[in-house]
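In the form predicted alone, a lone chain appears below as structure tokens.
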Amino acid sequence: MDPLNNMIARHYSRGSLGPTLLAALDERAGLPLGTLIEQLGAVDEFHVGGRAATQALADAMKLRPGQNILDIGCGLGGTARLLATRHNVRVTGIDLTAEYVEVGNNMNARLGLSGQIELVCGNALALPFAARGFDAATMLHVGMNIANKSALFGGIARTLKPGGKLAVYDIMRTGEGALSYPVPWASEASMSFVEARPFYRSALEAAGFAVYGEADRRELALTFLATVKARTGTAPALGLPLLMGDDAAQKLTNLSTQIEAGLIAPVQILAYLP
């Protein structure tokens, strides 16, 4: 793994995940699957929005069942697990970070869900999934920490059917002005590479992609900002900062004051291949 790569994994890695949430699973035993997967939202769906992005981004895609689906920069699996058993779709995940995949593939076998999701530890920018094999991918807040958006979406599209849909949800640059870190995907400038729409819907139609709908989720952002921040400090275990550490709090207020100053905003993309 090369240096950034290596600066990023540390970056979201906590080491002590899979305890905690593999107990938080033992707490809630007996619950239906479906309540169990609405309380892991609070803490597996790692992007501005939880839940309810997810869900906003799954229902703008009009995922059918029994469809192949790749979530890019999966995290812990709260996007597939939400994809799979809401919608009756297959998801295979990747992400960079080991920690993640451990737990999240632990996760999943504690739920019964290891015939549904696989999630495997790689990089968005070597996919090691051959060529059109999916019906869709989707990738929620990973693009901040990748610089060539181009090789990124070329990638996907390799691994596309022919009229296959992917659904873009990323911090992205809406004013002039330096950012100030930490952040949730960054510690520092060095591992951040926020664009603008422009940039990424050049990076989607160089990649072959045709850009179908457009939805910047700024109010979103800051009612969902404003509730994980009240709880930070007092929240339980499931919960954002759990996967923030010690620097939640300020990671989070810095977000959430870039936001506001209209100098970034999560912004929702979807793309299909003609």
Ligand SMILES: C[S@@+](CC[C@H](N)C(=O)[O-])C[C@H]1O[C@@H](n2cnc3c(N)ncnc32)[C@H](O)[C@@H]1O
Contents of the next structure:
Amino acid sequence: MDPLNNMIARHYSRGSLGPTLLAALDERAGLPLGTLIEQLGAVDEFHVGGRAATQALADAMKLRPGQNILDIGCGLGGTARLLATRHNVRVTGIDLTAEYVEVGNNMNARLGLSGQIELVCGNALALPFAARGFDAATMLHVGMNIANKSALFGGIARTLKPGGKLAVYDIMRTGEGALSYPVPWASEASMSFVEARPFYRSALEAAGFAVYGEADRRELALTFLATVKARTGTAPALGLPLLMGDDAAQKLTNLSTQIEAGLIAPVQILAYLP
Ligand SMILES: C[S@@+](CC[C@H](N)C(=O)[O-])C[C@H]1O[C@@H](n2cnc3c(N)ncnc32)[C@H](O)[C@@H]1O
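Counterpart to the form predicted alone, namely the form predicted in complex with the named molecule:
Next comes the full complex, and the chain you just saw is listed first.
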């Protein structure tokens, strides 16, 4: 792995997630799968807006049962589990961080979802999948770690069937000014590649995509972050701070302050291959 991606994977790795999350599943043994998936969303959906944001994205994509979906930068696999269980699709996830992939696959095995979801460790810029194998792709809060967005979207386009959809949900630039670190996706500026909507649109179009929908999720973000911050420090067993280490509170404060100041916001972009 190159030094930058190594640093990014270290930023996300905690080394302790397996025992914590499997214990959380043990404590909830016997609960219906849908309830478990709902409760896990507080920790395994590592993006602003959590499960509600994923659900909004999935609804906008109009997925059909039986489709093959690729989730880029799948993290612990929360998005994959939601798509598989609520939309009855097959999901392949890929992520740079080995700990997320291992723990996510172990969670899937416990939940009886291994036949429907496969998470693999790898780089979104070198996708190890056959051309034209997927009906659609999702990418939630990943582009902020990847500088070359044209190469990223070009690689995704190669894996999609004609007519295939891509749904992106990233933190994007909405105003001028230097960003403060750490934030949830980067400990320092050298790991952060936040861009504005026109940059994403150009990169998508250069890769052959047509953009058919865009939505700024600033208001959802402010409500969501106020709730997460209120819970930080009260040590909930399951919550995003579990993924962010000792400086979780600082990361969340920097994120919400900069969204409030209008520098950045989560944005959803929908595109398809004509
Ligand atoms: C903020 S997390 C989001 C995880 C997941 N999409 C979610 O919403 O729960 C960003 C993820 O992107 C992954 N990532 C960053 N750069 C990547 C790359 N070049 N290839 C694959 N995954 C990458 C990280 O390992 C991390 O799991």
